[in-house]
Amino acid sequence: MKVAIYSNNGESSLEVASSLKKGIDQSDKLSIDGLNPEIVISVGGDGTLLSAFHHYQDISDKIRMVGIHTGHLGFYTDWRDYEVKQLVDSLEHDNGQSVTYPLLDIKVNYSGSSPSDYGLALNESTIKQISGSMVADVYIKNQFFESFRGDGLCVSTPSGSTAYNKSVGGAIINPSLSAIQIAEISSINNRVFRTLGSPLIIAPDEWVKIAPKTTHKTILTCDQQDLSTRVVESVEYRISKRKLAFAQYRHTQFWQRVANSFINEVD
């Protein structure tokens, strides 16, 4: 089985990556392949795993991910930095077991004649304004829903509902549900401006279009990375037909993962 190792540059992560490579090199069943892997092992934290996902985005439907965390407990990372030998043993006895997470399709339409961009997000995409309030019309399945005014909007996947979405008051959604969520970021609600003021859960057969009226200084992000600084005419979001698979050697049950990340103490 072909394995890629994707590590951040932290000292502890590089040590774990080196130990992991050594264990794989000593195995008769495993080999290192950074170009066409079957398994991608992320060494670091959730940020590193998101970077690994985007690095292999073009072949994300052909790989399975594994996460080793080398710092604080990560939401996507099932293995600790001192469990390299156990992980190598699990890789050697792999039988294709996996669990899949929904992804977010992003289509960006620019003003003028610029071609549209397409992207995928594992966690979320946000649309904000650098300064002042963002004003944007929100459409659901091509039907006008509301005119938003505030700092911005966050559109997240179920697994991403525990990330930035949670910090702006969104609900946590189990990834077994193929839905996306829209959460407001500091909306303005008064006698003049009015939004629903609540997170929205969008069904898999629906999609969302956000059309900024104030197109200057708009920032569009994908998994906390800037996606575009060009003038955005509209952004369309929907659940992707593709999903990201994680090798389920001992994949933690979702609600236990939530409890471990936000409630239980970590030694």
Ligand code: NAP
The other form holds:
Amino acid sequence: MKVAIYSNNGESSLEVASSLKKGIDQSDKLSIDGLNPEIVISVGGDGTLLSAFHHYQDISDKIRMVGIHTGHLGFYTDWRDYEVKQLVDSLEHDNGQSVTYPLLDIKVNYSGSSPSDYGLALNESTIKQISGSMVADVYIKNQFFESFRGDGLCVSTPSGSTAYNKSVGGAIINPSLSAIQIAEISSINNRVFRTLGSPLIIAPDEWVKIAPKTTHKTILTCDQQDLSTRVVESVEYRISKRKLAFAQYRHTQFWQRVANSFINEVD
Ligand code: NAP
Ligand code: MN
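We have the form predicted alone; now please give the form predicted in complex with the named molecule.
Let us now look at the entire complex, which starts with that chain.
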């Protein structure tokens, strides 16, 4: 089985990556292949796993991810840095077991004849304006829904619901559901401006269109990156037909993972 190691540059991550590489080199069932891997192991934090996903985005339907965390407990990273041996052993006994997480399709339309941009997010996409308030019309399934005024909007996947979405008061969604959530980032609500004011979750056959009404530049993010800083005409979001697979060598129940990340004291 072909394995790629994607590490951040932290000292402890590089150490883990090097002992992992050693373990893989010593195994006759495993080999390192950074170009066409079947398994991608990220070594670092959730941010590292997001970078690894985007690095292998074009072949993301052919890979399964594994996350080793070298810092604090991560959400996508459930192997500890001292478990390299167990992980190599699990890789050697792999029988294709996996769990898949929904992804978010992003289509960015510009005015005139500029071609659209496309993005794929594992966590979320946000559309926001740094200075002044962002005014944007929100459509659900081509029906006008509301006119938003505030800092911005956060559109997240279920597995991204524990990230930015959580900070802005969104709900946590089990990734076994295909759904996307739209959460407001500091909306202005008074007698003049009115939005729903609560996060909303749409179904897989629905889509959302956000059309900024300002001539100011909006910032459009896709996970940890900027997708566009140009003047955007509209952004369309829907649940992708693609999903991201994680090799599931052991099972941690989703809500246990949530409790471990946010509530329980861990060593
Ligand atoms: P970062 O500033 O290190 O990320 C912020 C925190 O979010 C880190 O603790 C990160 O864990 C954690 N995180 C990432 N994905 C998560 C997930 N699905 N569930 C729970 N926690 C998660 O930047 P980054 O590492 O490049 O990550 C980018 C992400 O940061 C974005 O996708 C966005 O979700 C999040 N973010 C949050 C806010 C906010 O809450 N106000 C603002 C901007 C961005 P690690 O330390 O393990 O990386
Ligand atoms: Mn990070």
